[in-house]
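Given next, in structure tokens, is a single chain: the form predicted on its own.
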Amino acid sequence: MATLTESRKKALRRELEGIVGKAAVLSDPDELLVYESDGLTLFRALADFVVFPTSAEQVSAIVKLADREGIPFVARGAGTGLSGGCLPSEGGLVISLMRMNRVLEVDYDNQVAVVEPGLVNLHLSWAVGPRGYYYAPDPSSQQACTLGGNIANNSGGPHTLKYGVTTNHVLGLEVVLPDGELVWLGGKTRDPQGYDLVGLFVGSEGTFGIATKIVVRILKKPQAVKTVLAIFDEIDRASEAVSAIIARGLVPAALEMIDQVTIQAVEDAFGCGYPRDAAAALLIELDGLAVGMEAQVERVIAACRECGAREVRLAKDEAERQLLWKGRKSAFGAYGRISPAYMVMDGVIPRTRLPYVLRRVNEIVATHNLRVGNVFHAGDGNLHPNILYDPRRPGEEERVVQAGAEILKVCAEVGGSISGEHGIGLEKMDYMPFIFSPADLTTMHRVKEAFNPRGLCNPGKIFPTRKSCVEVGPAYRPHAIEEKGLAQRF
């Protein structure tokens, strides 16, 4: 977008103030700096305006103004994203949804809640908790991240292994389309007729429009919850235990791995009771009916011991369980104790390849003379290598980006993906050819254009640049049915 002239800026500000009020428009450069990045601080971009609507009608009016003026816009929640997905990469408007944060309706009989996009994830569980319910998707940032951001990135969390990701819990959406039209996708019932447009919208990273109301499922709290901590002296043995647990026919609610670098950071910060000398720890949670729970716990403990765990212990009470989870969910923040900055990767692999891929991650990072801490959703193979670095050292950020690319390439090579829950955003768009063919990308682009034909809604995200396509080259591999001549792409 061409730079706005001062006179045009003043005119736009007057119109925006007419929609949301004078106190809900920012354009001072010092104020805009607060919104120049998300949780991935490697990328920064300044908007021309940040606006704070309080209703779907205001969002619609803002988007209609942007459409009329040809100004790019992007929705933003709490800014906890880790891929640069909510950055105004071409300037224009940032539409902050943080003042649209209400629980509008709860139908306990049908286990449905209607919320606004700026509601903090954990606050929904707090709202319905006294009646014995909760909202299942629980990103590690759930104390701060918003439901709108979870919709954009199809967020998961530690309990994804059993309960799935955001799209498995969203029934309907009120959406402002990129031309400002207000529409509903889905509703309050499951399995509506027609195309699954809710499923299409969730995970579209804000490129199809802006969700202004969200209908989600809420779940009854389980009768029983048991949390097991298993300690290993070798990370390979901990990786083997992950598959061993699943192979016994168990589906834990969560199965998380924490490596030694992360344990030391967590213990420095919070003192949660993880042994500092452990090479890796598995945090395993089982939930469900009380009947049979003890037997499941015994099978988990046996699997860990058979894989060489030196210590396996059951959280003795809710206080100890919460402390163990505090260590896991606050791990990213704890890295601040041992490094000035870090970049979180988000690859996915078959969990049987954990030993190999974790070795490769450590080799790659060491080659670039960097350090890495691993804390991730081992049960569903969603890795989060955290590359530690100091941005004040010349050339270090470039080495971090290169190491990140190499890690994601390994994930793709073993049959995985370049993102599990953080989205593509700015960070990974140049790596899309690792897993998608040119035909795949063309088709996805056509879908985006059906929603967003002018490209004003969150531009510059997801799709690779022409330069990177040439440098990286497509890593497309034909599917087995294509190799057998049973199918052909386009």
Second form
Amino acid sequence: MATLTESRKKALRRELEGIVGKAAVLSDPDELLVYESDGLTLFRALADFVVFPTSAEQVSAIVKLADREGIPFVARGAGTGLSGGCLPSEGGLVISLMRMNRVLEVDYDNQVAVVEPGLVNLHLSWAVGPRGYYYAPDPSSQQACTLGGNIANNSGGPHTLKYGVTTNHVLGLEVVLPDGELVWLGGKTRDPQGYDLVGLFVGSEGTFGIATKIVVRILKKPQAVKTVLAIFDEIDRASEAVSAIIARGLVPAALEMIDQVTIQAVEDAFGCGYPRDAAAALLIELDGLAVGMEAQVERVIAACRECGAREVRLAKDEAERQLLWKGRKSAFGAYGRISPAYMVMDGVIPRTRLPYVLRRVNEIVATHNLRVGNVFHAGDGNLHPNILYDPRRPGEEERVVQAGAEILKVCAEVGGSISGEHGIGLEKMDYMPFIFSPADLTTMHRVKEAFNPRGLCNPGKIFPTRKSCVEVGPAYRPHAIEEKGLAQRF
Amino acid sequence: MNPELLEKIRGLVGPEHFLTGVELSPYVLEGRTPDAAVFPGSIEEISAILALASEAEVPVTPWGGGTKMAIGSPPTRVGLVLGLKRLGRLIEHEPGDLTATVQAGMSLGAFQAEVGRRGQWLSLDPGFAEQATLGGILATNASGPRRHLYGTARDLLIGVTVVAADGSVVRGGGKVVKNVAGYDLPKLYIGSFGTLGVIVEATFKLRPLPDVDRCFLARFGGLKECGLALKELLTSDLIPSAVELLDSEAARGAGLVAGTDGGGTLLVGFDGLEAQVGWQCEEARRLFEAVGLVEHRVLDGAARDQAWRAASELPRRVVAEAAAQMKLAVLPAHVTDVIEQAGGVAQRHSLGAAFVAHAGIGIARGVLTGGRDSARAVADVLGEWREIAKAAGGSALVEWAPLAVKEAAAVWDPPGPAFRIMQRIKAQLDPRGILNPGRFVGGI
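For comparison with the form predicted on its own, produce the structure of the form predicted together with its partner chain.
So here's everything in the complex, that chain up top.
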């Protein structure tokens, strides 16, 4: 939705062109359309401008201009977010960081890298891979999503069970504050003095400013990786196996669950070798030293068998390992083949409550006369129920949203959270009171006031006051690369 | 402080939990005696006390085990010491979830014993575990050798309950290991030195206790050889849980070697399965032999615990005649250089020095010895050490020094341009400035 008069727009366009150059400003509605939503297409909003800076100084100049003119602005990476977090909710500026995508420095001696925010997550691992290093947080969209977006959302991924999420890997940030000042938070060394502004900034969903340089830790690649697939006839037994593995003192690198609806969709689409009649499959990955790996694999297999796994298979080579992961990673694309649309939830629960919560999820969805597929990070209790539906059927979308809210309420009731990795954005603002009291929210708001007192930096997100002018459309449409099973969303 | 207010607070907690007069001697802070020390027994009592203090603008100093009270600038004002020792209970431990929720006044040692009975541990190992409370550890962001692999409080705290300056009870994070709902308030309170709220409860991520946990002690002819050994170790496939470097003086103070011979000592932790630990110790020996290993021992059981304890409680506790202690945070590759330079500075001022470092992540601690009668000389050395850290792109913090030294040398580095955000956060969350005034960075 445009908020500016035509003459003011013209003047602003000229000023923006002065900062970034003529070819780096979009204001034609047709061109802006690409930026009207993120991975959650349920919400759409049109910006007045999209600008493509190539340096921190340009970002600073753009933000200073926005601040002077009182225009709302939001940073955007690849737009793979799943909560509407990078939408220009009240018009204004979208600042795309996609042209700031360089690896600026890799310091192998100190195991840190300095990168720009538009760098694609996977490209960092590619850059340091030849020397035997990688960047650990691996959101499932890592082929497309940017590190700046990962900072905003504190992104996770399958391997965060062992290695932690984005915030555990960021040491420093150069940021443009909402008034345009360029400052460093943290740096390359540990224990920076004062409040942990890096820790606050990561996961603030773009409401505290725009990161222009990012210092991350890089890790040595593990000597050995082993992947096990365990097949269960009852979903409860698979859930119990998750706890049994943890109870044996093992911390797998990844521990993922895939339910029957998902297995069938994946097998129809890609044929990854999961049995179609299984109630659930667990994909368990161990990594670390080569020594002792066999013993750990045996512990995992024993735990699964004790919980009644009907089949436990260790990937015999890298090709089989990749195939098993493809089954997990291509789930979203596969849903696209069995349902015109789907809405992914992102609740978190204590992992011991998995059997109960999965039952409740299925009940809730059935009550609303809908179908659900579950594929998720079982090891850390991060659920991703995917509610399948047809937006052309009147009233169906409303039922999906309703069922989603009920599922998140169950997550909250068992002591969980309403988001494990997708963020609150526009989607879950109104659910914040499920887990936070007015005092909690007031404190968060005060912190926001400290960073973003004028509220121009990504307004209308996170806090439960829905007054944005967004339009509502279908929740998800599969991207071309998802349909091919090359990437997925969660 | 208004006697009526004191009376009200005394009534609130009961006279047996309220100290005044000579009983306050353990709670004197940098030569300043508070008006009272109060030990509430519940969150509600803390909330009521803070509401009263806020109303009357009385300064409040939260106090856990007192092991870190030496850190910080001298307070601008003291009023009420708020002791957390009565909130010392484990609230919930769910082994299947690898999480536990605990009251802030519980000591780390007691907590580890409780969760250890069910085969788990909190992978955080600052020194003085028997006295240090979890609330204090969080407030000061204290850590120990195992931060090398397992990180610090910010990697382990998943939820926190805080009583704010106005008495309201605020929760951040939650009870689950993965959570991005709302701002990450736990990060804000970690290391905030009680200037934003009083931490009353915490939920941590735990780990299963490893089958085997050993310490590989390696001695080298000098710091230079230690530096080479570190490089070998950190670029190898090994996955040490801790990498501590002790100079000759520190190793002697820690009781790890008999005399001072100018040599350097590395303590390297390995945990996991028996086969993994055995292989790593063997591999470490092989790597180190190529760069001048003089002798080595593999420590287990009480000897291992003693070595780690000495490393994390060094330097001040073990070194006699300590005059001041400073933490220098630099890049890991610069640690041995920085220690050599800093040692040289001390020598030029005719002072002794001992250093111990979390070498793999670049945190060195130096203690100055001798010179207790010359605050000026001690302050001068600390000033030069700060410059060394700065030149290496890092930071420096005086962790302990007599008041006279603190008056002559800055405790914290000068804050950078992001300081105005910190000031605004402080103003938002403690508008009357009652929480630990003057002790933190930049006089917050």
